[in-house]
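The chain below stands alone and is given in structure tokens; this is the form predicted on its own.
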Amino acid sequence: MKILLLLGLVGSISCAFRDHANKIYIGAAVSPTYFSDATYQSLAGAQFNFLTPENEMKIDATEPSQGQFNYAQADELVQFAQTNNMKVRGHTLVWHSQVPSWMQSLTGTALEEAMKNHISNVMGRYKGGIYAWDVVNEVFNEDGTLRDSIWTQAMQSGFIATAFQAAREADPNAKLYINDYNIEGVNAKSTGLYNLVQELKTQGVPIDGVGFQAHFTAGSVPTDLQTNLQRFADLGVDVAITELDIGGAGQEAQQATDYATVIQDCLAVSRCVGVTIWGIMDKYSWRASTNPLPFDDNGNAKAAATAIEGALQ
């Protein structure tokens, strides 16, 4: 596999984000789909010290047919991370979306066994080589109730504990997270998740952390983000910003302020371990029309990049 590492393509910031990431990690969601763009690949390896696959470790990518696993792109990303001295976050093992049709057709015990087998195989392949996993992803509705999914239909809420227990067996040393969106402030959804994490901890379920996705629009960062991160940390778990992007075409100054705020809020919480940005360059973002990322379509640093560097310092 050809790995490029081209330096000096970082616009106007003085040095790499990772050079300032002493108290927390600074990560990016990365996809080998864009590695043909040398600027993208350079920024990924030079700027960040943490990597999350965009889609390459999701269920449909890793087990497209039952019992038949495909790790080609996931392996490529793990190798890229190792080459560039980056830690990896596995994303994601159990999710209601991007579930292959064969798995959707299963019910009851058959689905539970398939879930445990999937976790065992995927985590087993990378045992010892991945820092953390999003074990379960996006399990709550906005009102704080559990989302209806194939998992709840087969196992009710018990699938969550079962997934975490299977994950711990597969890799005893990996950090195990639950991850969700719209939980960044104190609200019904985040309180539902808070109560669940508290319950899981009481039951002895091996949960190590909570991921806050943080898909924002400019000017919408909750004023109680730090307070909310702290209340979860007080449960005895790590917290992390896992999918940060801030939409707002034409609002670069506000975006820059918001990026700095999120990083500062994380730094203010001792158990906030890091911030991952969901992408690198605007044109490759899932929200490309809103220009949500620190680097523009050509890889030039935007005001947000300068703000991130400053906040990390």
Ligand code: G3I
Second form
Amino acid sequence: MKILLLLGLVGSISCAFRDHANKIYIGAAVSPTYFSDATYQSLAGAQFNFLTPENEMKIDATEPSQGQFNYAQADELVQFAQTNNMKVRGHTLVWHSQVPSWMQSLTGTALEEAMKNHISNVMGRYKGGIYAWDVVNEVFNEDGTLRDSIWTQAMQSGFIATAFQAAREADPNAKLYINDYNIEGVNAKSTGLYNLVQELKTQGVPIDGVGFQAHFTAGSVPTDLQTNLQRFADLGVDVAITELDIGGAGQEAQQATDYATVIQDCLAVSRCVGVTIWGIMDKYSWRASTNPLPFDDNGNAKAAATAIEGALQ
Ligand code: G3I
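Let's compare: the form predicted on its own is above, so bring in the form predicted in complex with the ligand.
Zooming out: every chain and molecule, the one shown earlier first.
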């Protein structure tokens, strides 16, 4: 009987992540698409104290036709967050992906005006109610140059400063972030971003933070993650892990170690404000076949969940 009880404890957590998140927040990407699963919904509200809409605040979701805004699902998530005493990270205002066709067909000043109007409407709707926004998302190539997109074609690199300025005007209290992937270690891409953030700060562009997505596979967390977070923090911005998931099918122990490492690295940097996990249960992940999340298909805590709880304490 005792052995069975002990076995039952493997992979279990004693209470909720959020009960241990005193120095940093612990968030999850959440989508109402899965709210029909009561286990998912209850884990979202019980375990986490921050929420990022997984898809519901993207451009195609909020402005499917020009000037016609649809906030039904975004509102549902903001309401869910309020009910469960969670803060919200808004994701995302300017991105090369999930751009509705009407917007893709615009060029030059017409696109610039549409971008400003989008930022002002979406941020205005939730003014005062969103802790931070990913103002621009994934604007770099792997070699540290700016990604070619409708935004650069219309405004060159200037779209970034213009977007941040429009964002500050729309909600002066929201923290304004630039967010990207493969920038977690010191490399050509993160150095391109570092140079941009330094330039934006010098120019007085209102940028408050850098989001490190952190889509990893087990065993691949960069050993210089903490060093890299610190060099950005030293520029005078907040940093956050914004989309953490760790592909680890068949590698649960390594996956658990890696989750703990990422949280410890954030805790070691005083300007690292929090860690958001990109989902909750494996089966609803965008990379479900790699079992990248702390809870399994049935919502049971994996070794990763125990490790997250331990690292937060
Ligand atoms: O809602 C439609 C549904 O009506 C339709 O039947 C179905 C058929 O494919 O598609 C559904 O939309 C999908 C949506 O997820 C909701 O499930 C889109 O096709 C699909 O492209 C979309 O994928 C999302 C992806 O971003 C693209 O926007 C993922 O859920 C989401 O996890 C992922 O998140 C991104 C971050 O925003 C940025 N960083 C990388 C990260 C992972 O790719």
